[in-house]
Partner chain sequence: MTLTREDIAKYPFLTDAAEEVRRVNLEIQNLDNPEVESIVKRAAERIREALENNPPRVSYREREEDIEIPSFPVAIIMAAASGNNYIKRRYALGEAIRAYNLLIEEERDKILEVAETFNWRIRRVKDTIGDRRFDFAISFIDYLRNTRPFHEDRFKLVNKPLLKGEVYLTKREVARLLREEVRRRIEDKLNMEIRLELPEKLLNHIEEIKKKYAGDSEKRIFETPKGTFHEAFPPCISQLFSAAKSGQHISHLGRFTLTSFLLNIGMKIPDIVDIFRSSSDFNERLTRYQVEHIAGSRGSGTKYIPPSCETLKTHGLCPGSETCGNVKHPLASYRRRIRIFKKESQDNISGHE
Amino acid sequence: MNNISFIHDKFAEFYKENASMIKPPSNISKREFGFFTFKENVVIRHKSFLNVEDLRNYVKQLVPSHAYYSAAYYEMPEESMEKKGWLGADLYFDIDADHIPTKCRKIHDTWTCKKCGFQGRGVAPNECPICGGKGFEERKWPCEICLESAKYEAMKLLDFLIDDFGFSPHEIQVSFSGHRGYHIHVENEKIRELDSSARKEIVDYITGTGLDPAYHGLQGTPHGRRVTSGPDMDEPGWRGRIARGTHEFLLSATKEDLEELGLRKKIINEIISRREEILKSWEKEGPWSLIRGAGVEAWKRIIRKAIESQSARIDTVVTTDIHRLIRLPNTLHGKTGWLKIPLSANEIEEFDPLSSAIAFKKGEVTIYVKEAPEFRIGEETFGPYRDIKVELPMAAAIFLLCKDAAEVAD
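Now supply the structure block for this chain alone, in the form predicted alone.
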């Protein structure tokens, strides 16, 4: 039995027993559904269902590798895009470890040039250093560091949505994606009819794009030679975020970190030698006029680091796309065999995807592993493996098979 047939059969067993877990979207009859199948290049789009039972029965019969529904609402979801009749769309965010520069990627992610077969680790280059080819096969692994980094970004995003935009936690649905990140979905009538440009404004605010500190409390003397005042940490919105981010940066910044900002040696020495005094100054008015020689431009360079740390790393294209298809909750992810798990905003901090998103909890299977880094499933750690036949619990085996890192042993 080849890998695809084996995975398909296991997915079929799962859906036969657990299709009732599939969580339907609100206004199900107004949504478009799409499915990736286990047949090569076969994708099914423009489907609609009148009720959740029809949807669940369809998933059981089709056994998709991925199942999606539209963030948008349509008059006629089964028509072609130009005839659907767009009625609005929920606000949707995707946070993926792909957009977070974690150091662990250099250890576990690999790429192979499609043209010459040259291999490397980490993020794929723009072109192959050997042959100049621009096409790569990439294998990305969801390790614990990646998943924790994505969770941290998701929690920052929730803070923006609740504190800055005023959404209620009851309007926000958080989900583990089933792979390397989190999805955050907001259902609110006031944002439903926003077009792509309006959603871009939300994206720019959350990412701190184009943010000018002069409009957020940083004030200087004429010609910017000296800063007279700056934002406080307890202020709302980006003023408070700038102050908190600046405090965090100055708390741990090394000489090398400050040199990377292009600050003058005199300013760097001031920050290093007077760090304790600078940090304590936030109890009153902050350090904005305290560092000798630091004018508006120097502070702006420091504040850029604050903005970088305080902003949330989201896939900006996903949020501005008013026709986006999003993964259906409690369905299997074809790249891992894990579930997309819906959570409340209060549950995310304690959530462990490597335990709670595992679908296949029974049985064992012998597989031949080509190469895999160390990984955890539940309470057990597996690997690293290279060119070895090994008997594994079903969840670990399915994960490696879905990653195309292994083959079912004869």
The other form holds:
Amino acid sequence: MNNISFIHDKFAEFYKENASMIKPPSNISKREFGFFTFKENVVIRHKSFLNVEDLRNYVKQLVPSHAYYSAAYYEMPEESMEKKGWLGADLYFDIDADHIPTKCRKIHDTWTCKKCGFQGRGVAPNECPICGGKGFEERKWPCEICLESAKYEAMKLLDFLIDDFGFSPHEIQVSFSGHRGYHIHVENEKIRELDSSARKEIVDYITGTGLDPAYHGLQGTPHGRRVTSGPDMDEPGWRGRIARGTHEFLLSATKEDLEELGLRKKIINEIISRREEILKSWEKEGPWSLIRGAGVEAWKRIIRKAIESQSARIDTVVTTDIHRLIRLPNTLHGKTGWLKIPLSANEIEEFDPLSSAIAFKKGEVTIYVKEAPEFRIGEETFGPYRDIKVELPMAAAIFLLCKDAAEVAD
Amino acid sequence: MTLTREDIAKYPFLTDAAEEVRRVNLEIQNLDNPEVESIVKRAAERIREALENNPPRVSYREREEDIEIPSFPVAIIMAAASGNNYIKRRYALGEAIRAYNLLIEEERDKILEVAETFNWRIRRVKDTIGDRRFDFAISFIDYLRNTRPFHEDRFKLVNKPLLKGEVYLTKREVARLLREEVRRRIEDKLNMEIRLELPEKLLNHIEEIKKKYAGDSEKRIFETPKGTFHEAFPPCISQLFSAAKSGQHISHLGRFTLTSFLLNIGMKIPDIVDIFRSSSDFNERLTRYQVEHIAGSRGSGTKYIPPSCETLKTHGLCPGSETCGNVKHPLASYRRRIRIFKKESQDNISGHE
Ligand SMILES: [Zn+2]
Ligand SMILES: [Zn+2]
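Please could you give me the other form, the form predicted together with its partner chain, since above is the form predicted alone?
Below: every chain and molecule of the assembly, starting with the one above.
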């Protein structure tokens, strides 16, 4: 039996029993829906449904590998893009481990040169070191460390949305994406009509793009030779973030970290030799005027590190795209066989995607695994595997099959 | 808000304009009336002031309410009837700057009243953040709507104090945002279809203004020179260009930026398709389709222009370069570079001047 029809049949069984779990978006009749199918691997777009029953029945019958709905509201969702009549869109954020440079990616992500078949680890290079080919098949792995760092970014984003933008937690829907990240969905009448350029400003705020510390309290002498004052850790918004991020960075920065910023030797020595003093200074007015030789430009370089750690790594394209399609909550992700799981803002810290997003809880199946790093499903850990035939619980088997890391054994 | 006659003379856009226009229209039919004549004269002058001053600026005549007030709706009718976008835009901006200059002289409560007439979610505060004092807190949504065309770094949301959904602003900054609200409202009014029988005399005024100023707009447009000057590509484009040529993976937005840029500087569709040829997953039909779509020869028929520098920064496509100077758009950067490049190459020709 081939992989795709096996996965398809399992997805079909799942939807037969669980289609009623599918969580519809608000204003369902004003949304566009889109689906990927297993068999022909085609995209079906511009679908619309009058009510949730129609949607659930459709999914049950089609058995899609991926199911999406639009963040946007349209007058006529079934029309072509130009004729739909855009009425507004919810505010969407996508956090994906793809945008986070975790160290473990070098271990579990692999790429294969399409031309010569050469394999490597981590992020695919620009060209194949063997044949110079430029096309690669990439396989990304949702490991625990990557999932944790995505969660951390999502929590930073929630702080921005609640503390800075003033959204109340009940307007915010967090979801585990079903693969390597989290989606955050803000539904609020007032933000619906924001155009793409307003959303871009929101993105820039959250990523710290275009931030100039001079507008957040960093003050110096007229020619910037010396800094006279800077923001405090308990201040709101970016002021506090700059101070906290700077504190954190100076707490542990090595000589190499500081050299990388292009700081002068004298400043680096000051920072390293007076670390205690610098840390203590936060109790009063901070270290801004403490480090001899560090002017406005040097501090701005240090603050760049603070911005990097305090900003949230979101996919900038998703948020600014006012026609975006978003995965439907409580549907299966075709690359993992896991569910997109909605949760509330205060549940995220305790949330364990590797238990909660598991859809297939019954049965075992024997598969032939080509290669897989160690992974966990629920309480159980599997692998690593290489060229081996194993009997696995359904969830673990489907995961490897969806990842194209295994084949169903006869 | 209870408006005094003086308030209305200062901020004539606060009253129900449709009503006002209807009323005034009855009066301008009667142009022989000397009082009406001076209103029309002032109306024409308002437009002239906007076109002659740089930046455009309409004056305020103190204690002349009887003329200041009705001349505004008449000027609106005239500017709209000109049918000329340059005149309309300059006039709207001129009136907005007039309002701004008056607003910064007002008490804070008056500014609050004006903002509230526009349904802004705004309140007075006396808060200090760091060592700066702020006068107002305004919903970030109203803030974004009214800073949309601003490009100064200090107006970027990321450079403003934002707390619980409110942006903290000084009085002067709120006046600046109000200026934008006024400009937009007047421009919207000017773009409304008006079907009025205008008296001959009024039409003459309009013709005169058009004859004198409408040409100004054309001088400002700089034609992109023919041909492709690779040396003049801004850094973002040359990066994408060489990545495409060497078959490296380029994001969707990157492909869009490169393609729309090349189309806008006049490169032909087949030449652009060729650039993507070395990509390992090159598909001639699909690439051609995408390029044609961006060129506007398919689908909606919209011809796309490349994203602005700001947008490219947001999506990590701007390599950041001192050499771009103060430009806001890759096409502008390209034109600027060509000018410099041409000048330099002329300088290099010995004996040239
Ligand atoms: Zn190769
Ligand atoms: Zn990982």
